[in-house]
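A lone chain, given as structure tokens: the form predicted alone.
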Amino acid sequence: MNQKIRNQFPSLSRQHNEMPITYLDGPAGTQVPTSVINAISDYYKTSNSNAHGHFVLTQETDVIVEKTRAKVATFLGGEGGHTISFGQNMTTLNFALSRAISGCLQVGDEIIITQLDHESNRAPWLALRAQGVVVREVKLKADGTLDYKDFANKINEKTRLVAMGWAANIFGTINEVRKIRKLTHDVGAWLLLDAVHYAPHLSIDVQAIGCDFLLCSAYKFYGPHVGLLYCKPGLLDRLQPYRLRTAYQHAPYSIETGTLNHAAIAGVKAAVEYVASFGKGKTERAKIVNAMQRIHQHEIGLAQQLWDGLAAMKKVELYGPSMNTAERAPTLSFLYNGKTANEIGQYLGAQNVCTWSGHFYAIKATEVLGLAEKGGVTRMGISVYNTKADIDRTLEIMERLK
């Protein structure tokens, strides 16, 4: 990736002190490039307006929504538009996703989460223990890695959901997912699979996975704040979310309650759009798949230069998966011997390096490695615009600490 692509996110031309920022901050959100801010602009230029009315304005947002249905579609590699839902976030979409399948559980049921994910992909299914649901919890090793061998053991004829992250916010663990479908299809369960955080460095094929439900957030991946829902054709209509009698009762707009953010779903359309832009193919779909292979291959090496670089500091413990791990994110989280994770945040703060620490909301992850007392961990995170110097810069700021 080169200067073309950085001269396409306005926020990384600024200075702060006198000093470039360097954005290592990724997992919590990436930079917007141009176009992605021209196509919210351009709608409240141009189409500003509440939906499904007579007029041209309210007639071109209709036009928009569902063209951002089918792209999303296309990005996952859905049906097609109509099993796309838009939220105020994930975690919003969770809870609503939560309430309308425990419509459909009886006392004793079991629904399967993990200590690895993030609370968004937590709280929800805990909350159900209070109508008699069961809720399993998948045992973490200390490695970052998930211990398939309890999960195998804990999911029986009475599990009717499994919920997961595809990847770990915290550690950047790749979860083996197919591994659990099949799972789930012999004993009938549902699977919910959290792609915030894979959604930005690999592809998602959500047929091929074979997954009932798919969450994502748009602001990961060069969006804006949006939350994304997949559903099997169908299903949703299977469940009854809370909403209006005044709303449409079916698919995909039975989970969307208030009116949507019509110029951040735009943007929606044309961060997709953007990583498309870096892919090669007949079709937008095969432009997408080749896109996240050469982002992916893109960060990986740049997280591999920062791993060996910070494994090399003798007061840097490194958690989670090796980065020569087969299948990993670029996300890493360590600790600096004799400094708490906050007080590594603020000197490369200080320095301009864009880090965070603490829990990053996996934190149950931190109390079972014992890392809550800690104060969590420091984490960095490599997106499509960062470069070798943004690494170099960052070792050399982290070698000048004492």
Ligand SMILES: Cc1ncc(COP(=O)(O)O)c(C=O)c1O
Contents of the next structure:
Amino acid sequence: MNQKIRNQFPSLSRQHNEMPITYLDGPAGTQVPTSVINAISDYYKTSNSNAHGHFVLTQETDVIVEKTRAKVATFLGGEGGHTISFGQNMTTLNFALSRAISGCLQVGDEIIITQLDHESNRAPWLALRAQGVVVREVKLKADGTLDYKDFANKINEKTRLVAMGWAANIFGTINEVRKIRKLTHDVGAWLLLDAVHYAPHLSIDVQAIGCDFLLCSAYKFYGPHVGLLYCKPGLLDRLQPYRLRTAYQHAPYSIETGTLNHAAIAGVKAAVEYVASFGKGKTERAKIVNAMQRIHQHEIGLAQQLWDGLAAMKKVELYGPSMNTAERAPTLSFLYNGKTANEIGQYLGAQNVCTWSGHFYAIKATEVLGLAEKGGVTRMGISVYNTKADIDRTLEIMERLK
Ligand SMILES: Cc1ncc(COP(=O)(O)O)c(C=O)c1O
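Counterpart to the form predicted alone, namely the form predicted in complex with this ligand:
Full assembly next; the chain just shown is listed first.
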């Protein structure tokens, strides 16, 4: 990936204190290309309006929203725009979904979550304990992967739903969701995937994977702050989300509350188109799949360089699956002996290297692995616009820490 790509992101040319800014904070949200910024501002310049009316602006708004649904369905390999709902963010959508699903559950029904997950895919399900639902937690192993034996032991005929992440935002672990899909099929349970950390790095095919629900967030893949929910056709209409009687009562609208962020939704469409622009293929779906392969190859190469450089530092201890793992997200977490994660974050931040420190809401994983009492870990993530120069600069600054 080259300077041409970097030129597409206005924020990358920003300096602070006469130093460049090195963006390794992608797991918390990526920078945004000009095409996405323009799509958002163009909406305000031309079509700003409420939805479902009889004049040109509102009709254009409806077209933009529906086109974005179709675009997101293509991005996720879904059956069409009718499977895609929008929300404020993934967390808000998942709470709405858990409340809707709770209406189908009886006392004693079981839900499985994992210790590796972001709290947004734990708390909405743990809340259902109050109505007598049994929520079981699959164990996390010291290497940052899930205990699949424990998983198999916990799934049984009472399991109604498995809610798990596809990629871990703290360690870059890719979970074996195909294996779990087989287990959920055997007992007739639904499978819900949190793909927030997976979507920026690898291509998703909801039909091939056979999940019932999948959530992600456009701000993690070069778009604005909009949450996205895929529901298998027909499934959302079996649920009763909280909604107004004045709103559409059917999928994909029934889980959306109030007026959507139309301008941001216009930006989501542009973000998917931006990702697709990296790929080759006859259809937009083929382009997206090819683009994600190319993006992943680029990102993993840089992650390897970063891992090797950090691993060579005596005081650094890296966590999570090694870079030799077959499938991995380009997200690295580490501790530096003698300094807390916050101190490392502050040191790097003072030199305009953007990283995050702490638990990143994957708080259970840090508690289980004894990292919480140490103040969590420092996390660096690679995005499409990162370069070898970013990694060289970061490692050189880390070397100076001695
Ligand atoms: C893996 C994962 N899941 C869920 C979320 C929550 O996403 P949102 O901010 O859209 O609620 C995040 C956010 O960082 C995440 O990394």
